[in-house]
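Next up: just one chain, as structure tokens, the form predicted alone.
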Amino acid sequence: MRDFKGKIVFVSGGASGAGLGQAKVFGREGMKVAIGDVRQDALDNAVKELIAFGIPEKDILAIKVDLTDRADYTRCADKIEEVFGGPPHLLIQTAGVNSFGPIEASTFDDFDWVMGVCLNHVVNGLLIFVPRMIKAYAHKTEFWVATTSSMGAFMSGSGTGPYSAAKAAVNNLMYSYDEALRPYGSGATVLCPGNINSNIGNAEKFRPANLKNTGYRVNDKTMASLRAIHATGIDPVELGEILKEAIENERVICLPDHNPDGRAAQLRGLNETIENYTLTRAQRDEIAAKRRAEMMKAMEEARKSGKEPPMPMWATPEDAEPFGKARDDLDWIDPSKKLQKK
């Protein structure tokens, strides 16, 4: 797909971060933005800075929804077509949440919230648009489906199992969209970012209700760390350009590296994590020391050349804690794996 101007693009999650990078990028190509999201301060916040980005209120359309909820979801649908005049050409969506814990602290609320809003709501997206885009758009004009899933696809997270899940999924199912909207003209691509520069690290703060059972520490202090990590994340805009070229150039991975040699060397390290699963847990261990040995042995030599070595992952700010950790009332839990206190 590379002819954007005067098309309608409709972007879950795109009152913020990657989802509202992605709108201004397309909607400064001359598409009618449609945005949808669940929190209605976040859409109002989101509409005006995408008219001081340059696009025309009258090409904005934003959208309360519940994309959990098949039938918000197509009440959303119905909403686009009857102010645009059609359905979408280009579905982005990018809604996600995350929480980070133990897998074996788990909770079927944490399941069910995590995988409802990152695997779910795709599936919700895809089975209530793709037919009417079909309809509308095969062998006429052209149309794009693309999700926002996450580098974490490719990996396996002991603190992230039930993210890392639903991402793999949505990353399969993008793969047999792609195959699946060719003998209509059409295709998928799947971003796969790593950190971005979003609200995600507040997303525990907008857990419904009745999913807030928890089995991880979560609190002020944890998102705080969260926060800070995603503060040092790729610019959304940034990261909307870099899928924006993958569409144009029908590529079904999108990774966050302008460079093709950067994707490629990626891909390498993502697939060689895949294949040392093969391998016997000794042969694993000794691989991850010789890793851990090179990472000390790099940051020591930027120490004696008077370079600042990079920052870990895990630096958080004074008033914060770590995330990741299991509650400490949960008796089945090893010990390293909550809050030690001092």
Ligand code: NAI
Second form
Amino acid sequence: MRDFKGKIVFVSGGASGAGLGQAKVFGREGMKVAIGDVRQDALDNAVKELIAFGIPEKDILAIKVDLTDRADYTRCADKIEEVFGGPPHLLIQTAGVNSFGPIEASTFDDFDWVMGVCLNHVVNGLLIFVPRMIKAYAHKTEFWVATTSSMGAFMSGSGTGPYSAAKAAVNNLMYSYDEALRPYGSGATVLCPGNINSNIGNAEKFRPANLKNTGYRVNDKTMASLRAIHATGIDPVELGEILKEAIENERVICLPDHNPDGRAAQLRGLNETIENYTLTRAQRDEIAAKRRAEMMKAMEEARKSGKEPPMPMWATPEDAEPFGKARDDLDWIDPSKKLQKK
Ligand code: NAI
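Same protein, different condition: the form predicted alone was shown, now please give the form predicted in complex with this ligand.
Now the full complex is given, and it begins with the chain already shown.
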């Protein structure tokens, strides 16, 4: 899809972070911008930001919606048609939340919240919008489907279970949709960022009251750790530009790395990790030890040659606690997975 001007974009989670960056980028292309988000105060603020960015107020539609609620999401889709005269030509599903802790500590609420927003909302939007988009635009004009997933889609982690599982499923769905939409003259792109300068570190604050029972250690201090990491992430508008390039060039996976060699190397490394799961545990341990030794050697050589060794990516604030730990009262969890009291 290359022709954006005068068309309609809907961005889920568009009131903040990556979604707001995407709304700005495609609004600047002359699109009518609809954003959907569960937080009214964030929506009000986003509208101000979009206007300040130069998007005409008449081309902005902010809709309060819980994207995990199918009836509510359907109402949101109806509203877009009512106000802008048709379904979106470009659907970007970006809303997401995260919560980290040992997978064996997870509760049903942890899975239902994270997978509900990160995966189920994407399914809801695809089922609500895609038939409308095909009916309105197939073989008449360009249209496209995009989703914000994560580098986590290619990885697994004992502390990121529900999130990684949701994102892996989202990627897989997008590969299917790209193939499915080809006969209609369309396709799909899945954006897989590593770290974004967004507000996702605060997601736990807005966790719905009916899904609050977490097995993880979550408090203001663990959120402060997450915020410190995300503060070093890519700028949302820059990320939106990278997504635009990927849509224009019909890429299915968009890794936010401008260097094609970097992209290929990243994926080769991740694929190798998956291939290695076919090996025995002893063989995998041997490979991991070799990788660690190579990394230590490289750091030592950098130190000896006077170059700075790689620095940690972020500085954790003094009042922060590590995230990814289990709740104290879960008596089956290994003590190393709980906060070590000093
Ligand atoms: P953000 O917190 O700044 O924005 C996410 C938005 O989704 C928020 O405004 C939130 O209110 C909204 N949202 C959450 N649940 C909702 C629901 N049920 N209904 C409607 N809206 C809802 O976070 P960010 O980082 O911009 O996240 C965007 C996407 O990027 C997510 O899918 C996330 O998983 C993904 N991502 C983020 C990374 C990061 O480092 N921040 C890295 C890789 C992927």
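Bear in mind that the values here come from a model prediction, so they are computed numbers and not experimental data. We call the rigid core whatever largest set of C-alpha positions still superposes within 1.5 Å between the two forms. Positions refer to the first chain, counted from 1.
In the core-superposed comparison between the two forms, the C-alpha atom of residue 52 has shifted by less than 2 angstroms. Once you line up the core between the two forms, the Cα of residue 301 ends up 2 Å or more from where it was.
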